[in-house]
Each structure stands twice: as C-alpha cells, then as structure tokens.
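Presented below, as structure tokens, is a lone chain in the form predicted alone.
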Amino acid sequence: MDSIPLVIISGQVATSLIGQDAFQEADTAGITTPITKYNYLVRKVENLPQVLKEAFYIARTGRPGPVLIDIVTDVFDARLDFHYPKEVHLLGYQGSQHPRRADVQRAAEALRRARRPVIMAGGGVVLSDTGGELTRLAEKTGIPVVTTLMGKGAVPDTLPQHLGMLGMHGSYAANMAVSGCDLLLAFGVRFDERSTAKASLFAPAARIVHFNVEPGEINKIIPVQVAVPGDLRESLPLFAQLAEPLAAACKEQTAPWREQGEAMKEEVPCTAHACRGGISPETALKKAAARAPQDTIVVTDVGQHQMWAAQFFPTREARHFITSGGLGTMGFGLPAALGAKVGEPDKTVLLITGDGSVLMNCQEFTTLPTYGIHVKTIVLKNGQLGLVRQLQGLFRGGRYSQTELIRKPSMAKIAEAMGIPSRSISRPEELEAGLDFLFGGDDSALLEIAIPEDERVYPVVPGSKGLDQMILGREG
C-alpha cells in the first residue's frame, strides 16, 4: 500500500511434505498473493539465483512493492555453484517505463493558462528522490505546494508557499487551495480517499495533471485531463525544463493566489485545543522539534499522534518522516524506527507514538539494547485509541466502544523493564526537564507524556464531504 520495495525470504516445509498439513506448513505463497507485488515458491536449488535476481528487480522497479521468496527446506540443505545472473528478462512485466515527451509537453502547456495552480507531492516523489527537483520548480514558478501524508518531506516544510498536508486531517490552507485551484500538478500520488475526501468533490474547478510511475493508477480514482505515466526521475526534470520559459511569468501572474494561500496558512493554522488534564500535544511536539537536531528522522505509529506529528513537527528533507499511510498499520513505528537507525546510524531517530499503537510491538524495545541500537521515543499517552474514539465522538453520537485502554499501562515502566531509560510526565511544567532527559545523551530513551483524554485532531473532513467542508474545532 505504501509502495515500499521489500524482499522477504521465508522457509517452507520439505517438498515431500507439501500438501500434507505438515508441522507449521502454510501456503505462504497463496496467502500472500493479494498483498505482494509478486511471490515465488522455490523447489529447486538451481532456480534460486534467477529468482533472487528477479525478486530484487521487481521490488525496485515500476511502482515499488514487496516480493516474497518461499523456499522449501530441501533447497536450504542443497549445494550449487552459485552464479548471479547479470540481466533480467520477464515476459509481461515492463518495470519502469519512459515518459513520452508529448505527454510532458501537454503538462507544461497547461501551466501557461493557469492563474491558481497547486503542486501536489506524494510518496512517489520521495521514493524517486526527486524532491530537490520539485522544490526548485516550486521556487522558480512560485506555485503553492501541498503534500500527502506519505509525501511529507518531499518539499521542505519551511518553503514559504508550502501550505502543508492536505486531506482528512490536512491543513485549512492546503485543503482550501486544492478546492479552489484551476490547475493541479499531481506528482507521485495515488489520490486515495484520505487525501481527496469525497472523490466527486475533489478539486472541482481544476485541470488535473497526473504524473505516476504506474499507468494503472492514473484515472483509477480521480479523472484527469493530462496523464503523464513514467518514472519521475525522467518526467519531472523534463517538465521543469519545458516549464523554464514560463517560470517568470507564472510567478508573477500567480502572485495574488500565492499570497492568498500564505495568508490562509497564517490565519487558520493547525492547532490542538489544550484541553484540561495533561500536556498539549501541539506544545510537546513543537518543543521536541525545537530540541531535536534538524536532520532528525521522525518515525510514527498510526493514530492521533501520527497526525499531530505531521502537523507540528517540521520536516526539511525527504526520508526524514517515516510513517504507514496506505494501510495505517498500528505497531509499525518501533520496528521502523529500529530499521531507520540501522540505516542511518549517525542521525537521531525519534519515534513518536501513542500508548495504543506502541503496545502492539513494544517487545521490540528489548531489541534496542541487545544490538546497541539507539532510538529516542515519545509516547503520547491518553489511555485511548484516540483517533477511533474521536470518530465515535464526532460521527457516532458519542457511543464509545472498545476505544478505552482500561488498565492504562505505563509504557515507561514496560520499556524500563526492557532496558530503556524512561520517564513519565503529566504537567506542562515538567516538559522542559523531560525533553532534557530524552535528548540529553546519545543512547535510547523514552519519554511518556500524558495528554488530555478528550484532545482531538483538527481539522477533520467528514467522509462524505469535500476538502473545503472541514470541521475546524470544537465549535464545529
């Protein structure tokens, strides 16, 4: 769902036992078919080199995704003279296709007539490492920018005309800009419902240009006027080149629109409503962002804390905000933070999680000291599955069901028992000392912050509404 290239090697029972319900036998290839890009069952050792080569090729090309290699025990026990193939030839699989110049030319021509354009950046920009190119395009043309959740960091949050994240919990400025634009340049997005809200009401006045590596994603959800299938590593630089002669004029003629967007960002910022009984998540995350190194890699779980992190923790470069957006997998955060630290050992990795999500994989706290992996963790504790409870409160008449963590376990005590120095705070005056503790050294540490039980994420777009029909606060 998040287009992550991943190769998984799993073990299968011996060939002679397949189909006999042998001990721990499972049809792994069959079970995973709906959730992988491709999978293999390897029964012969001589097939293994080719399968490995193909698996990594498929996982990385086109729209990236997971590939499973299920290997029977016989193969693990066998020997062969291993020669890794140099090339891959797969019938029926194209990989990453080259964009057509004519398509990109039409996209550039659409820019000539626009007075209210918006750039929408998604996870595809991050995966293709084209954020720098897109940022330069935005700076030259002056076009306002919005990102999806998975696109956060594709363009620096500090860019003046960056209006924030759009969607169900997007900023007022981003959602209103998309609702009022006359041209939407969408790069590497899927137009999922969390970004678009009700599809039939999305960008109603806009001519939509869709750049995507996967042709099947274009016109799947949102009808577009200009389709540009192909790898962004080729199509985006070509678009920037063709748009270069129009850049100065575009920047001048869109100035009023850009100023309107920046004014909306100032007038209606994302904000938490500082309820009684705890520390405001907005204050906690903004102060944490001020204390953390600028190149900190932020990883989140899924829930209210995820949305607050997206709203209140600035991201300045790609691959520095890691989250589960497509499927929204609670429990994702701690294993992902562990992997991020292994991949970038010299950078600070900060896990922002909630007391509901972190319970799902909290056993991985033992992995950190075992292997000397150092991750900082903030747990926003409200004793609730907050995002679901918020939906029950707003749209189900307050009929709450199975969203309260009755025992309200202390993650600080759990993590401490697993070897992670931890501290709990519950009053605003304790926040500074708590952050001193969290960021005071290079080792792992956990800070559990009590936040109000009834705090909500705003804005919120009801499922049947358009992006411009947001609930902005409690008065809504």
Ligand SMILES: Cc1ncc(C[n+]2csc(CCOP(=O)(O)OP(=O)(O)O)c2C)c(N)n1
Second form
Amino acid sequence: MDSIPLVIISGQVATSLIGQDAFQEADTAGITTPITKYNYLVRKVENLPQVLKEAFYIARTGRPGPVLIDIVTDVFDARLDFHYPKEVHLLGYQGSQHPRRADVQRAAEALRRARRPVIMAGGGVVLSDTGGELTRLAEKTGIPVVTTLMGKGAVPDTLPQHLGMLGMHGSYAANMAVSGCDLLLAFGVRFDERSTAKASLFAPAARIVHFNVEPGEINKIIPVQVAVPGDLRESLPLFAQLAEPLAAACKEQTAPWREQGEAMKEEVPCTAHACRGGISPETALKKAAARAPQDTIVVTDVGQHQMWAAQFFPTREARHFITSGGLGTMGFGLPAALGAKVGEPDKTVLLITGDGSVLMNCQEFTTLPTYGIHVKTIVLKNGQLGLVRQLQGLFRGGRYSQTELIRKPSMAKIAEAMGIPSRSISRPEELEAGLDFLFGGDDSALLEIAIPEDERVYPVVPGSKGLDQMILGREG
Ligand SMILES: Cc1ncc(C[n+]2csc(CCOP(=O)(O)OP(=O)(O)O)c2C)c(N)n1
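To complete the pair, please output the form predicted together with the named molecule; the form predicted alone was given just before.
Full assembly next; the chain just shown is listed first.
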C-alpha cells in the first residue's frame, strides 16, 4: 500500500511433499497473492535466474511494490551454472509508462487560468526522487504546497508556502487551502481516504490534475479533469518546462492566495491538546527537532505519536520521514529504523514511537547492539493505545474499551536489559537533560517520556465530513 519495492525470499517444503499438509507446509503464494504485487513458486532450479531478474524488475518499475519468491527446499539444494539474464520480457506487464506530451500540455493549460492553485505531493514524489524538481516548480510559480503523510519531505517543510500535511489530522491551512482551491495539481498521490476525508466533499471548487505512474489509480476515487499517467521522472520535468513561461505571471496572480495560506498557517498552527502539568508531546518533539541534526531520518510507529511527529518535526529532505501510511501497522517503527540506519550509517536515525507500538517488536532492540547499529529512540509513554482512545473519547462518548495498557511496562527497563542505554522522564524540567542524554553520543539510546494520557491530536476531521469541517480542539 505504501509502494515499497521489496523482494522477499521464503522457503517451501520439498516438491515431493507439496499438497500433503507436510510439516510447516503453507500455501505461501496463495496467502500472499492479495498483498504482493506479484509472487512466484520456484520448483525448478533452472528457473531461478529468470525469476530473480523478473522479481527485482517488477518490484522497482511502474508503481513499486513487494514481490515474493517462494522456493522449494530441493531448489536450495540443487546446483546450476548461474547466468543472470540481461533483459526482461513480460507479456502483459508494462512497467513504467512514458507520459503523453498532450496530457502534460493540458495540465499546463489548466495552470494558465488558475488563481487559487495548490500542489499536493504524495509518496510517489518521494519514491521517484522528483522532490527537487517539484520544489523548484513551487518556488518559481509561488503555488502553495500540501503533502500527504507519505509525501512528507517531498518538498521541505521549511518552505514558507508549504502549508503542511492535509487530511484527517492535517493542518488547518492545508485542509482549508485544498477545500478552497480552483486548481489542484496532484503528484504521486492515490487519494487515500485519510488524505481526502469524505471524497464527495474533496476540493469542491477545483479542477483536478492527477499525475500518477499507475493509470489504474487515476479516477479511482476522485474524478479528475486532467489525467497524466506516466512516470513522474518524465512528466514532472516536462510540466515544469511547459509551465516556465507562465511562472512569473502565476506567481504574481496567486500572491493574495499564497499570502492567505501563509497567514492561516501562522494563525491556526497545529497544537496538541496541552493538558495541564506533565510534559507536552508538542514541546518534547519540537525540542527534540531543535536538538537533532538537521538531516536526521525520523522513523515512526503508528498512533498519536506518528501524527505529532508529522506535525511538529520538520522534514527537510525526501526519504527523511519514514512511516507506515496505507496499512498503519504498529510495530513497523523499530525494524524500519534499524533498516534506515543500515542504509544511511552516517546519519542520525530517530525512532519516535508509542508505548503500544514499540512493544510489538521490542525484541529488535537486541539486534541493535548485536550488529553495532545505532538508533535513537523516543517513546512517548501515555500508558494507552492513544489514537484509538482519542477516537473513543471524541466519538464514542468516552466509553474507553481495551485501550489502556494496564501493566504500563517500562520500555526504558526492557531496552536497557537488551543493551540500550535508556532513561525515563516525567517532569518538564527533566526534558533538557533527557535530550542531552539521548543525543549526547553517537550510540543507541532510548528516552521514555511520560506524557498525560488525555493529550490529543488536533485538528481531527470526523468520519463522513469534508476536510474543512475539522475539529480544532482549541477548547483548552
Ligand atoms: C498492528 C496494529 N494493531 C492495531 C492497530 C490500531 N491502532 C492504530 S493506532 C493504535 C494505538 C497506538 O498506540 P501507541 O503505539 O501507544 O501510540 P499512541 O497512539 O498512544 O501515541 C492502535 C491500536 C494498528 N494500527 N496496528
């Protein structure tokens, strides 16, 4: 769902045992069909080179995704002269498509008439490494930018006309801009319901232009006026080239609109609920952001902490905010953080997690010292499955059910036992020293920060409402 290119190799029982309910036999290819882009069962060693070549090709091209190769044990035991094929010919699979010039021209034409345009950037911009091109386009044309959760970092959060993340927990400025725009230029998004809120109320005044590598994503959820199927690495530079002669006029004509967006951002910033007493997650994350190196790679789990990280921790570069968006799988954070550190050993990797999520894969803390991988971790400990508790509080009359982590185990003690130097804090005056400890050296460290259990993520768009019908949570 997050379009992550991944090749997974799994082991299958011996060919002679398939179909016998043999020990640990499972129809892995069958089970994974709905959750992979493609999968294989390899029964003959001669097929292995071709399958490997195809798997990596399919995982990376078009809309990227996971490909699984299930291999029977006799193939693992067999021998062959390995010749890796140079080319792939797959009937019926098109890979990445070239955009049509006429489509891009229509997109540029739409720009000419716009007075209130907005750029919406999604995970496709990050995956195609076209964030730099998009940022230059935004700067030249002056068009305000919003991103989806998966698109965070596609354009630097620090760009003045960047209005933040849109969606269920998006910023007021981003949600209002999308609701009021007359042209929405959507790049590499799939209009997930967490981004659009109620689809029929999404961007009601806008002509919508949709750039996406996967033609099947276009007109799937949001009907659009201009469809630009094709690889963003080609369509975006071409669009920028065609928009170039219009850029100066666009910047001038859209100035009042841009200023209105920037003013909304100042006037109605995202804020945590701000319970009295205790450490506010907003303060904790803003201070952590000020302390962490600017090119820190932030990885999150799933919950309130994820949304606060998206709102309060600025991302300056693509691939520097790694999160589980489409499925929102708690437990993603720690394995993803250690993977990020292996991929970028010279950068600080900071995991921001909750006490519910981190429990789900905390055994991986042993992996960090085992392989000398250094990850910094902040656990925002509310003793709750906070995001679900928040929904129960706001929309289910405060009937809290199964959302309290009753034992409230100390992750600092668990991680310490696994070889990670750890500390717990609960009072605001301990925050600075706690962050000194966390960022003091290059090695792994964990800071568990107790926060009040009633802190909430705001804004929140209630289900079945439009983006402009946010609850702002300014009641105190
Ligand atoms: C594997 C999994 N189980 C359940 C959920 C549903 N869910 C979404 S957020 C959430 C609470 C997360 O709690 P925690 O990690 O402590 O973060 P918090 O919201 O308190 O910051 C739950 C249960 C999920 N997304 N993934």
